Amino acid sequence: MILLTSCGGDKPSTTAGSSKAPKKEATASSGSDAAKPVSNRKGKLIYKQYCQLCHGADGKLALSGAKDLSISTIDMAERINQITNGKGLMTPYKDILSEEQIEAVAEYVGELRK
């Protein structure tokens, strides 16, 4: 039961005196994320962050229930419902991530099945 609660994270830490609004990623000027649109930066962190440990790094782990996220076939508007609302086990993430951040990992989790 512990590993099922485990699977939703945390809520990202602030620093005292800091703005609500999320701040904008500056662009990487070396390596492979640098032509990455910020977006999926943003998603691959906070995937790897609350959705890692039951989906795994490359969306195929599917522990405690999670579906293989490598053969999903939901199109993103039902990726987006199904982060913020939760399924089954999963965690529902409206009241922990802004829409912005869902939307940043429903794009990332797309390209987990490319």
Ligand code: HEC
Given for the second form:
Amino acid sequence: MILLTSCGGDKPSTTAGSSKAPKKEATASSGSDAAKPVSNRKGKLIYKQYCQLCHGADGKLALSGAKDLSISTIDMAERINQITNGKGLMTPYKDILSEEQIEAVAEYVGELRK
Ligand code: HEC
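What does the same protein look like in the form predicted together with ligand HEC, given that the last one was the form predicted on its own?
What follows is the entire complex, opening with the chain shown before.
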């Protein structure tokens, strides 16, 4: 399972070049993934693990005052900032996720708007 290896986030040896470095495809998963940026798939996994319980799979759950992410208008920088530092009832993720993971999930949140 890919999930197991993506926990932790503080192993610079394997994540060194972040999204810039070409990632090795250990197993040929579903072929068409090659066309997508690595961060999208990663962001989705992180989202499912950490964000879905309040925001829902499609971003619209809005549990305990969470914003509907499908109609959110804040930009990438603000998303990264809010995920990093939290806001209101939302947990700050700076001690939970790496910068790279926060970036990946912030990008994924942008995709929920479509
Ligand atoms: C404990 C529930 C909870 C979890 C878990 C959670 N959020 Fe939130 N989120 C909130 C709440 C509550 C707000 C509204 C904060 C406010 O504006 O007062 C919010 C707001 C946001 C916003 C801002 C939307 C806007 O337009 O203002 C973004 C982006 C966001 N969350 C992303 C995430 C991501 C990404 C994760 C996972 C890493 C996550 N959230 C996990 C509760 C949560």
